[in-house]
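There is one chain below, alone, in structure tokens, taken in the form predicted alone.
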Amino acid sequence: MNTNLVEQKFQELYGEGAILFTSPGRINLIGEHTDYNGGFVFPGAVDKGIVAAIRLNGSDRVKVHALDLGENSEFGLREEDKPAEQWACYVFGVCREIQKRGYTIGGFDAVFSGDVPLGAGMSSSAALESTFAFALNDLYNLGIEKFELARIGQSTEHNYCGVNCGIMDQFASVHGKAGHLMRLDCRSMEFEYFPFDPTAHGYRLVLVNSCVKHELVGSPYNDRRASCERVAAVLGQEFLRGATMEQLEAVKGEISEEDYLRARYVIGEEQRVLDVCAALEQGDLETVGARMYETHWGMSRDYEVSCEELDFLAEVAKECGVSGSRIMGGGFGGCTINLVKEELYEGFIATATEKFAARYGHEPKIIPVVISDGARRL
């Protein structure tokens, strides 16, 4: 990421005196559609982010340029001044929600750039807001734990930007950690930290951007979170988390084929996030590739949020030799995660990009990664 564009327009544009920040993006190894059933995740802070340079201006107005978009956004502090532009809502929801916890912030000018690829799933958005959480934070001195910036990012998605997330990215994007995952219980909110450092047992984590997004008829979302609902309350459980293979089997003949299916998948996949943890702490990467292929194939066949093409490249991996391939995120396109061997990877990456454009017209998107550090002043 290029800081000194950062600097040099902040300079430009206001001067000196500007103190720089950033925040990741995230990918998620497994554990996919289990937030909303109590369930764990398993996301890592990587390597590309947002930066932005900031300084006070002892005004009441916050004046923001978006490098990458070549705009720029000015607003006051009060719930009447939200900006018309929809990228400053972001910067803007964050001021509120400081202000709605207690704490007193003034006005700030500045400038941020980005290089999380967008529409690959990696939350460029929970980026924007970490930064800017993290920031106004550092620069006030308030004192707010990490946990809570992230709620603020939630927030800030929720009351500004019209989107009713959970919170993994924002947690993910603030609570990052080089050569780690975090184990993130959705339920009760506890996390521990996993290593994680493909390189150091000679792998590579790359993301496959099929550039291909399907236009959701009805509402996919909400009809997988109520059936998982529907056989939670079969089960006289608040969640599926906890539930077993058994007891589903047990009450297969009271709920629908698709609600079980459902339910199957999301069953599995909160062992397979735990299996994947002891795995790593044996550095087992062959079994945490096993299971990536496993939540792929749930995903695709039990959970119905896969799409052509990301089946596609799920086979094309396999067929490479790559220990690990799934759809990222929640599906109907986007992004698949593959932990591939050293030795394999350029072979890889080669074969992937011929044969997809090939059957579909247009090369994927090629996007290396590695687990890094979380929100923090540069």
Ligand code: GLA
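Output block for the form predicted in complex with the ligand, input the form predicted alone:
One chain, no partners, no other molecules: that is all that follows.
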């Protein structure tokens, strides 16, 4: 990450005395669009994220410089001070959500930069929120629990960025632990760390970024969530979690065809997460991979959040003998996550790169995954 550049820019703009904080993006092995349905997710933090240099400035104004964009934003801390820049709303939202929870904070100066690709489905926005939530909690000694920091990021998305997201991304960014995935139950909010080292079993995990930018703000993401909530209501449940295919079939006549397909995907995905956890405990990575493909095609055909490029990448992976491949994150673009046997790795990367470039006129970006720690002070 651009830690040195961030520090240098801070000195140039505001002088000495900054403290550095970082928060990561995430992967998700399986369990997509299950978080807001009260289901399970299975994410891990990665070695790419946001780094920020921050210093309290004793005023009631916030000055932030986004290094990668070369843009500044300055705003106050009242509700009516919402900045014009979309990226700055993430920082502003975090400040407001902290204040709404009864804590007092003041102004600060900050510079930040990131190496999580934007719009790749790796949660660059959650990394930004978690960085500032973690930093303000630390610098003002607020004593906010980690889980609440994640909720502050999630509420920022809901109330200041227009995305009705679940808790997965912010949770993973705050709680990440090197070498571990986390299985979070999004109904009880209990979670467990799972040691995860595919190399010990002769596999590698790699992301292939289609470079189709996904944009969840004001997107059909919120429509997907609304579909799920409508079906849950017809079933008389708070969440789709726990509903069976039989129950869904029984109400088929009362819901739209579209809502039926959305719910069918979610109910199937719930079972796949559980299957994957059981398979991991047995060291059976082939079953993990098989479920990943099922998730991909469920997201493509029933949930309809894939795109041509991502379907193409999943197909090429299958042809290359890759054990598992699927669209990762919210969808509508971004990356596939691939579980590949060591001996097939080089061939897969070469073939996927070549075929994708021949079809779409540009190469996909290959992103090897290292499961890393969550939000922290550097």
